[in-house]
Amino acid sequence: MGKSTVTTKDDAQALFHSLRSAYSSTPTNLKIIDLYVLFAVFTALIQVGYMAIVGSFPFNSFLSGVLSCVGTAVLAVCLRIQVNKENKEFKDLPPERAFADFVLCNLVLHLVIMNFLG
């Protein structure tokens, strides 16, 4: 039983290691999406948090922001998708198109959001 326990930690670690030596070649404006998408993640669950210990009195008001950070972090994944040049599929789109529809998506998605409030 030890033994296991030792090479899961092994396992572990060199898991760790292996993607922390992989993110480590990734280029800077992809890093930077990355943070977008995390700050994006955390700040719905920060509301999700505040929702249980507050309570939910007006419902819409928190399912809109709930949804607009989860709609922004898949959004700003896609623009992270089109961005990677090692992604063969869209290596014929520019950046800036890319960027552009990231833009007017994230537009369409926050008047949607709008609207729900009422």
Second form
Amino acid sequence: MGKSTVTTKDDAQALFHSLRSAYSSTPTNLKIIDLYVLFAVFTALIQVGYMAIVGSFPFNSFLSGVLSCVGTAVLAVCLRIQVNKENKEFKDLPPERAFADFVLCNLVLHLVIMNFLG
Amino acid sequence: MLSGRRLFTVALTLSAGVACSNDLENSYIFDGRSNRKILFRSQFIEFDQLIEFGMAMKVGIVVVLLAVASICEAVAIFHPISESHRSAALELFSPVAGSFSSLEEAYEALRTFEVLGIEKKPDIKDHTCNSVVDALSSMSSNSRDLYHALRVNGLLKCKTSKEALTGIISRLKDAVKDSTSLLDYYHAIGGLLLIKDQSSEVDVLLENADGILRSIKALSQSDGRWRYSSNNPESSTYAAGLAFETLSGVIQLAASAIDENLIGTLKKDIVKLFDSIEKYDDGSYYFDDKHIDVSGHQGPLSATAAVVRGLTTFASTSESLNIPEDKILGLARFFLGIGVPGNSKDLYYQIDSLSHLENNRVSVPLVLSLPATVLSLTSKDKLKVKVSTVLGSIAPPLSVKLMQVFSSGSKDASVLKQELHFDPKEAIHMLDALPEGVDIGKYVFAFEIVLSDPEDKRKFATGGRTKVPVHVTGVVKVDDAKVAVLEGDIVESEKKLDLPGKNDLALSANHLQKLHLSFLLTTPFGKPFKPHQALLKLRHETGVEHIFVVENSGRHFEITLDFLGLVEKFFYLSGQYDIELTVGDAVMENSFLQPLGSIELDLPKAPEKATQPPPQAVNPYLRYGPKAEIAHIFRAPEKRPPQEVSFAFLGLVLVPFLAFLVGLLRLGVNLKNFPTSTIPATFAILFHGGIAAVLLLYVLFWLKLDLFTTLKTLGLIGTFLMFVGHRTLSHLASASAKLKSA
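Instead of the form predicted on its own shown above, give the structure for the form predicted together with the partner chain, please.
Okay, now the whole complex, with that chain kicking things off.
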């Protein structure tokens, strides 16, 4: 009965706590992948910030750097989707196979990136 | 082209009433390409009646002058052979590397040198003699080669053996028997005749001379020309000349006397050929072949030269060839009128023909020439006349009389009959003083040659009256020159001018006033004089020019420029105009072009639709000269950030990587799933090693490798990696499957 007087701030906090507790139950390998994605995104953000400060010359190098981070993050997300056991769609796909795809795509991405880096 | 000019001339004469001046001095130049003489405008040209057409219509003037000249009877002067011919011969006939390219050329060169009296160099003689002896002794020479070799031998007198000559005689006699064409006869008969001249005890006489004459005569045509052979219908005057030479050779080589009637018909043929002779206006006669014939000869020079050669050799064999002496003189004039030809063949034709004419038995032409045709009254020049043969040798005793002096524009003149006094030292006939009343101007002097010995009249051709153009020059007095600015009829300012001296006027006028210039011109004899050019030029400071003709009445020359009427002509340009007066004529020794000073003109402003003055010529050095140099500006390099900022961000970028590693440790990452048994372990290690190798390859690719090497190496490592990876991952998969099922 006293719940109607709870503030928005308490709601946000409660939401945050529930997310945190739910997240702790995810398997470790998925957490590793999440961490990797965060790392890639942060690197991309730092590169964008650098470009904002010093200007976009040479533009191809900037694009190459940012797109490598973004690309590898996207591939990691794909890996997470495929490896997640709760995902019924990829039930029959062995996780090693997904990992092999991830490695291969990364290698190709980085070849292109290195070429474009200049 | 000549007929077109004549039509144009007739039309122009009717329309413009151009008076034909009898004193237009024309000389002909010889165009080596077409072998014809072309009318050449010399420096003394009368065109005051054409000045109204404007100074710019130069082309029109030249065409009109040529037209006018072609209907006037031209007088011309012919000079005998001189030093310029000798130097031309030395230049044109220079042998290449000591020898001539063919015996024909060698003969032409040697004959020209002989006639002109030029010494032959000994080394040329040796070289040419060798070729001659080779040609004479070779069995493969035909009659043409033998003919040319024998001709050269006749000039050089090389050492030839009697046996060689005897052998050649029999070959040539056979050639005469077998000849079918005119050229065969010509070479063979010519060769035999040359051998007869060169060696004394040989038998070259022809048995069947009558028959040979008839077979050659069969090639003649009714119009006087001859054909080269019976099956070739082409005929030419050049062939006629060759035929006459051959016929005279046959007559000379005849073993027995020839039928007189036959010789008589041949003489008639020569006379018939002279019906086709053509004439130039200056009195020279020539023969022309209208088309190129078999031997490739073309043009009047070779045809006339051939006829002269044939004629003179025929005349030397028999007396009484009936050719009128003015035609012989005309032929001589034709060759002399060429001047100095430009190529060796033409020079040979000219010199050879003139040497034949010099001592021919029909009549020897005498040439009357003036060393100077321009006489100056100021330096009291005397009239000098030279009479000589065509090659410049001394003429027989004669006297020269000046019969008439025609002044320009008049066809009649009084008969003078003044005899010129002969100076034997210089071999020149001289008149001590010019006839009375010969003022400055252009005249035609008519001379007559009278031979002292009446016997010489038959031998020499003098040509009756010879007309020669002469210019008499002198100083023209310019008097009473003044310039005035008039307002209506009242003289505002007047200044006296010193002509032809320096003057520096500074006048000013506006558009309501007039400028008046006047002066008097008098000849040394006090008579009025009208020069070719009496022009007043006003030049604006921007460069626009206006030219006016100064009219005259008798002695008095004046011009009035009414600026009111000239405002539009001057394009409404006000400002300073420079004044220039030009008075000039060919016979005026003191022609002048004097700047007189300047006049400041004040003209009204130009209305809206006034014509613009013509654009002045751009200085070509400004338009086409070098332009300013352009220095290339290279692309400025982009601004790079300072190094410290870049390094700072390098460090900043590595921070998330470190955070990632820390996070991994916090999550409790472990390597428990790493296979422990040997083979799978090896594969696992190789798998990770392969990935590391690929990444290392990428770093090397960025640093220094190119894409192709990288792709090749990547292909190799990739194949290896796929194999190893497959093994490792399938092992891991089977391990986890076993764990699941268990």
